[in-house]
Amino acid sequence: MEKHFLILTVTVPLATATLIPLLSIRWERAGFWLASLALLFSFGSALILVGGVLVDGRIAYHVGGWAPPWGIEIFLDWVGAFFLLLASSLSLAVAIFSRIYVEQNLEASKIPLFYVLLLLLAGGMIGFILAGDIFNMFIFFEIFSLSSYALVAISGGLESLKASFRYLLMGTISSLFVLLGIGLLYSLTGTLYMPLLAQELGVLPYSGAIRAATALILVAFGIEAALFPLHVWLPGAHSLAPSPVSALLSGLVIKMGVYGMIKVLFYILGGRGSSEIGALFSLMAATAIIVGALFALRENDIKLIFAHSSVSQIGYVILGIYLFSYFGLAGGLLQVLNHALAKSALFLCAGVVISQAGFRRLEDLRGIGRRMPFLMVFFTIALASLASLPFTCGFASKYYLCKGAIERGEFWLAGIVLLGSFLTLLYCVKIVNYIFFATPAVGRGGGERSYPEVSPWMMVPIGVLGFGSLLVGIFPGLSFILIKPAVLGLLGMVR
């Protein structure tokens, strides 16, 4: 029975997106309620599907009843269950947060479009996670990528349009590289279905054509993941997009690039060429960790700090993946969870502050912790997890990454993880100092600047995300219900 939820999890958000423009003509808030209900359904379906994976290990659905390679298969295993649960829950949280935010910050005529794009983004990511062949992965990759470009530009400002166009240019290169890589693999094997593709590649010599196809696809997903130096689109897109969009871009969209890499490296290649691939991407990840943190440390714009921080934090994820070891992969997936929860909460908090106070530079936010204490508590919890303080999810992920690097004899990578964590701590402490301990900013009347109450529609999603990162840090075994079998499954694919 669970297998039918596989197709519904994808189609319900995509189908609902087509209804919003029609119903919004008569019903002003149709976009919010339809999007929230569709994403609530996807989240509930994800929970049912994860329960099925816990029992069976793998669930598959053949579209139209046609089995592959003639038909299309979508499937869910341990790795997919981890990413599906993350994508569906964060998308729902962002939809709930957006109810008040979009009414305050977008033109009324653009609000239905926002929810249409939000559903296309969520449905595209879910389809990308579940796709059983690389061509349909590409189709869903295009759906959520095009939605992302439009969401960055939806506010209509000149700088937002420039950031969206830069993102579009990089995304076009990424799409072309994926398509070229798929074409090469199909010419070598005659199939697009991943199990058969892996089987055919397994008996072929590791030729230049396979290397070229691998390089094209990995670079393409590296662009989507904003891996240094392919990250040039990210700072502008994340900092200038509406804050709910920033939360999705940082918390989920760049993780789809990581998931794409995992599919290529393990599901298709079975770890072939891991030494040469790992050496290059480990160097890029190590550079990203340090460079991203240094840029974040020098910034004064709150959203730009978090944007550059995403470059650094995704470096930890890539580093863990390319260690090709249990502790490395476990640390990488745990860092996916940590960054998704913490950074989404931080961007949503920043959205509340910018929307309510109208300021985004640190010196303008002096003493805001005294005026918005509950919001800043969640903000600080998310910062603590980002900074890898003990009893947070970030601490657990960095511990496993260091252990994985040392186990592989890559002591310099363990040093990079520690140095990057120290730099992250510095800019997190800098932010906390401004919001709690600096002299409060003065309002127009000469007294302390006042801020309006935060709506529960905004506070609840932020609180869930903030406490989620704390809960996983205190009880990391909860996340390992999925992470451990996912890692063991990936390692079992290595030939």
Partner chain sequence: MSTGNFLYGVAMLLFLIGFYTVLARPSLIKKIIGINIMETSVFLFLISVGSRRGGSAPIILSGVKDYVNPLPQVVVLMAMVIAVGTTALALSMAVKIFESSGAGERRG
Contents of the next structure:
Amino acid sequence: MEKHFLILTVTVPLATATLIPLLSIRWERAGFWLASLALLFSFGSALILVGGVLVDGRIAYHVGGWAPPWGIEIFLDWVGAFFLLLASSLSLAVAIFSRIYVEQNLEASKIPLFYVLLLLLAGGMIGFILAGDIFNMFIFFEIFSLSSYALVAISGGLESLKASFRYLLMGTISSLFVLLGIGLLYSLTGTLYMPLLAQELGVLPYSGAIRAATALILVAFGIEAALFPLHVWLPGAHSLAPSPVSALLSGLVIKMGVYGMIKVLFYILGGRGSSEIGALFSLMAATAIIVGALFALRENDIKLIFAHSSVSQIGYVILGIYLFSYFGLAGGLLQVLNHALAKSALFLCAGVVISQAGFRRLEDLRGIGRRMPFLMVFFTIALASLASLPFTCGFASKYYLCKGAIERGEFWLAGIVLLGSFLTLLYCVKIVNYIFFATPAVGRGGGERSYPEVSPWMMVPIGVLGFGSLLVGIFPGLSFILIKPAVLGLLGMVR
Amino acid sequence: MSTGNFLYGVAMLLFLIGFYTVLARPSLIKKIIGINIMETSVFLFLISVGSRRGGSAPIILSGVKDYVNPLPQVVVLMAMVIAVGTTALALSMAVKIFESSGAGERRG
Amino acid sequence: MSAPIFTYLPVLLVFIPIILGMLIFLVQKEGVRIFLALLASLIGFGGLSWMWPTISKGLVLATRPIFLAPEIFLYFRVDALGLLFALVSALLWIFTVIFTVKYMEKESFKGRFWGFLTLAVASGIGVTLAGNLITLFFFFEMLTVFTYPLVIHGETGAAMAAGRKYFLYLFVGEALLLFSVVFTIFLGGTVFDKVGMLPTTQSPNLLRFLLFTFVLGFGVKAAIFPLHRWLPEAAIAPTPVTALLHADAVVNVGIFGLIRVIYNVFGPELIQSLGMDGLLIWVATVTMIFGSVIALRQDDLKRRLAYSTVAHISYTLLGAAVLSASGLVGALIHLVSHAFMKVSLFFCAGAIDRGTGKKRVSELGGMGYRQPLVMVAFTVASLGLIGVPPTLGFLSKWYLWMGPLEAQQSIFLGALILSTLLCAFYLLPITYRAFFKHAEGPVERQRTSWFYLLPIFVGAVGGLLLGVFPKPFLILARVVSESFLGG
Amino acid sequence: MESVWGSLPLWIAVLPFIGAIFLYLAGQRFKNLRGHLSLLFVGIDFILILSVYPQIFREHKAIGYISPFLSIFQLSLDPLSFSLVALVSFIWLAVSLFSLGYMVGGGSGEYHAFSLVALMAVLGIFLAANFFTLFIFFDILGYVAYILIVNSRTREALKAGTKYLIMIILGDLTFLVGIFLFYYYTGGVAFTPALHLPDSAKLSIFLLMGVGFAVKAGVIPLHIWLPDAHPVAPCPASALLSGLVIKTGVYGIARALLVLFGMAKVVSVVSLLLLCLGVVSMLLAVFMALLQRNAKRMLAYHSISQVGYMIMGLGCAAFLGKEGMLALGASLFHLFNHALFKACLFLGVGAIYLRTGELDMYKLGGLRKKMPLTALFLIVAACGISGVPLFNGYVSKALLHRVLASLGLSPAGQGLLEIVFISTGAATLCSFVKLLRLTLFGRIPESYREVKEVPFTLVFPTLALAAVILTIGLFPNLLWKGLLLPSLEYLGYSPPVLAQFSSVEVWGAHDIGSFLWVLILGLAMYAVGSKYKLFEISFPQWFSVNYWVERLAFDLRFVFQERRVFEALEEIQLAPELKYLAVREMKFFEEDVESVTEGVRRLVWGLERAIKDILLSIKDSFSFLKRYCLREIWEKFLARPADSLAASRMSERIEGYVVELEFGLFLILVFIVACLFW
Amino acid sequence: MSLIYFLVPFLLVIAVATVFTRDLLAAVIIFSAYSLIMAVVWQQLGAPVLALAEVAIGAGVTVVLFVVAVCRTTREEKV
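In place of the form predicted alone, output the structure of the form predicted in complex with the partner chain.
Below: every chain and molecule of the assembly, starting with the one above.
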């Protein structure tokens, strides 16, 4: 029974997306309610599916009843379950948050479009996670990429349009790379179904063609994941998109690049050539960690800081993956969780501030902690998690990354991890200083600025993310229910 | 030299031409044209992967034993649809950018 | 004593004050805040002194580990070393609270101040009671984080600059520390249940590197020489905070970590076989001399005292690093005496500042007539710090001097003596000015509040009394040295 | 009952302290009664001490006290400490009485309270049963004496006090190191003989402890604080300082000697060093005294000189070993005597100062008619110190002279010692003739026509002291048999030796003869000196040890204060760069390169500055050497002193010297060479 | 198949021409020619369905879109 949820959890959001324009002609709020319901459904089914994975380890569904290699298979295993849970829950939270935000910040005519795109984004990502062959991966990749370009541009400002266009160019190039890589792989093996592909490739010698295909796909996913030299699209896109979209982009979409990398490296290549790939990519990741944090330090716009910080944080994830060791992978996955929760909470908080108070520069944030104490407490929790203070998830992930690096004898990588977390701490403290330890900014009238009440529709998702962050932070062991078998499974694929 | 390998080379050349356009030409429209050139080159590549010397189209006819591989063609078809979507989106953005800035040119 | 409570006492002792500290943020009434802060400190001290009879027999109180994630677990294990440090912190905590009541009376954001003060000392105690490296690191970093808002409490430009420096130094140190912690766990040790947890078969250079990062990591907090700059800068913070930094928790905890590293992580034999004890001793010596010499040149009273801390803390390091029984006992006792005296001195500085607005040594002429009791306590505490006989400072110096001799490194005895001499030269002029120089303006006798005088006298007279009755701490120190160096 | 008895030493020591607290509390209201209260407590203590006499001497029993709290804190009341304690309390009583009339007005409360604390410290030192306890009281005494010295808060007083404090801290520290080594080697601190130690250990311990004691006793190379500090204190305080406080140092040296070397014959560096230092102190200080104008300063130098006698006696005792009983006894005897007559002298001078407000001897005169009683007792005390027969100084000096004769050195060494001894005595006599001649005799200046005798409370103490001086001078065996012999016996000298000196006999022809020599030489010296104004010679500054010490201190201060090397080192921190990196606007590719170069530039600049500073200071020290050693020696030795003084840059930088003559170091060398003959 | 060898150089030349034509409308028209030739190539490679689709989509829809876009913006490409 639960197998059917596999296909439903993808198709329901996608199908609902088509319904929304129709219904919203008569019903203003159709977009919100439908999107929320669809995402609630996929969240629920994701829970059921994760339950199934906990029992069976891997569940698969053959579309139309055709078994591979002729039919299309979608499947879920431990790694997928981890990402699926994140994707469905975060999209739900963002959808709920968007209700008020969108009404305040978008033209009414664009609201249904927003939810359509949101659903396409969520459905695309879920499909990407579940896809069993690489061509389906590509299709879903395109779906969610396209909707994210559109979402970035949706507010219609010149800057966001430009940022979105840049994102589009990079994204299209990346998807073409993926396609090229798929073509190469297909030319070598004659199949697109991942297990078969892996099998066929395993027989072949590790030739230049395989290398080229791998490189193409990895670079493409690197662009999507905003790995250091390829990250140029990210700061603009993430900072200029509407805040809930930024939350989703930073929290999830760039993780999809990582997920793609995991798929290619482990599911397809089975860890082949890991040393040379690892050396190159960990160097890039290390640079990303430092450079991203340094860029974040120099920025003054709160969303730009977070955007640059995403570059840095995703560096940790990628570093963890390319360490190819238990602790490295565990740290990487934990960092995915940490960053997803923390960064989306941060962007949502920033969204509240921007929509309620109308500014985003750090100077204007002075003393806001005394006006919006609860919001800012969650904000600070998320920052602490980002900065890997003790009793946060960030600490555990940095710990494991460090451990992984030391295990492989790469002390300098451990040093980079710690230096990066130090720099992260610096910009977090910079923000906290402005929020809590500065005299409040003066409004137009000369008195202190006043802030309207924050709607519970906004507070609840933030609160849930904040508490989730706190819970996972204090007991990072909880997430190991999924992470540990996931990592062991991945390592089991290494030949 | 087989047709396949020859076409691979052509596809790469076209890809590079497209890539150059995207990177170097300032006009947004030109960039989008560049993307299209890249896309078609990738499609060319995929099709030439599937094609076989002397093979005929993957339509079942009596007496024909040697078909080209249909799978890449399916792939290309879907990718082509997506490509049109992308192009449309990009063009609409280009128009918007032009309208809101007063110039369709953008450096970088 | 009922067994279960006693077994989980360390956990409760750390977390109840932390919870109380968090409650303070929610409370609006000043009276309730003070009550909560005082309650936290009393609970801390009460619980710790309840443990004293057990621990002073050489027993150890360990709780069950609380696993947070694989390899990351909270584990509390109270031994004599931890209890000694914790007792000092907790005892001085009570009086810091009393002092703060009056001192911060007219300040703003008091809720924040009380809350972070409580949290900071509680995490300081957490460090001392920690039973493994991860727990130690957790509370160590929390201490830094919670102290930061206290340092920048004034929110002025200077305070922010000081806070920035504090942050930069301490967190670089903590990054290094995390590295060494992970490395140590990788090499297979985490719990402080034996002397020397590292395998001796590792390559010596690797171990040397590890020790080096450890020393840098803890050394920032212990303000050893090239890393000491944050400490004097942080003297700009309110007086209770400087007391916290210098005597109550922060610096002490740094040196505590170093002692743990020297004895629990590496063990004396390994350190000696690596040939690194010399390095530690030299670091301590250089810090000692430099701290004292720089202190001589300071005109700002609090900065002078701060540099004096730099010097005095490395006495402790020296004592611990010579790897001899007397040296270790001396180090621990010196830490106690320094804490008492320095708290008293800083409180005196605070009381003078609040009473007359004088902050510089050169302005202190005639202060002995304005605030006689304060200056008398100041003098007593200075003499205690110099190590004049009936005080605890003398006792500690006695043992400390024994250390290098036992370790056959008599040259460092000279450094100790020189530093003592310099200590006299930078502290006594203050007394001299206060009592023997006339003030420029009119001199009026000022009434000093009992909220100030009580903690000040507790520090000074406490140091004096402990010199006569050193048993509570001396026994603990002996137990420590027996457990680490085998009697 | 037994426990009360056992804690008697503690009560003796602590009673003054209780008195001080009482004084502080009561004195807030009854300002005029403070002196009386102080007197009361000293009196009670004196009586308490005297009441123990039968217990100690008849039953021949020491009373020990061990603190129940701190077992290392031990006191004992044995014959030796009893003798010293009795002396202390007696003189303190007299001085307290004197200060009742002398110390009135501002600062008197402080004086009375802290003189009581000082009494506790001195008593504690003499009662201490181990080095630790000794050190505690020693240290307290050091700090309390400071307060007595700076009582007037004048510029000179504060300056002298600072110098005193620095010396005392140095001395205490070295003493502490000595104790510490002692503890390290023996595992205890008690006064039990530790003869089994290795020689090098003994020597180093003795030297370290000795430096501490010598600072307090004012032995010559370490005496620099004394001539400054004693004169600036109030007269009663000077009397206490000179009469008693410096004796603690002598006592300490004796203790250390006995503990470390016991009765063994110590023909080593130790005895020789003590001998040399004693002799040099005797001789140099007395010549310094001759050159003074200020009466109290002159007396202070005499204190150094007289301490030299005692140190010399100790050296002889060490030299002679078991047979050295007489030497030790003579030293102790001289200690007693000096305490008495020096207190008397200071009180007398104090009385004069009280009436005239003048200490410069050359501006006084003819006071014998105006203040007859004071004059009389001054003369008695002066006779005592000059060693005139029938006065107490004669007895101890004669004994010391005998000891010297029994040393058995080579003829050259013996002769040298003889010459030094005689000439010191002569110079002492000469300087007191000068003092008395200038103050009591001659023409009375106009401004002092109206001077009256001081009231009885001020005369009585001098009377009492003078009476004791005379009594001891006439009946030396009273003191010898009553106090000193039992003490020596208690210290463990063997009965045959004790029997040999069961009574002192000082009226031999040899003793009288040497006194005659002293008399003749002294008068001749006075005649020549006053005729050719030799007493008013001023030597160049750089002759003085004091000058060099202050010069060094000045240079050190210069280094510390002038933002030199240390400042530069402080600048080389990386913090500004990191701050720059982290907090300011961070334009990564542009500004950071700049900031890194800036950091490197700063580092280089800091290093450069540090190196430059070090080089500069080296250069400074060379030019200093050139300027102040070579050139000044050249100019000052040949040019007339006054001109070169005015020309010297030093006189601009350091002022307020009274020029001293201290070519001690040369003489020590000469003397050691001479003594090595035998 | 040999037709391919004839068409391919042409394809390349047209692609280059598209890139370097300043007039955007001209570039778009040249691009449509490019698409048509590409369609022929695909047909030669045994993918007639794709060729048809390319004619419809690449040379049809896309070019229309481009023309509209060029009309609403500008014909000049400023270098």
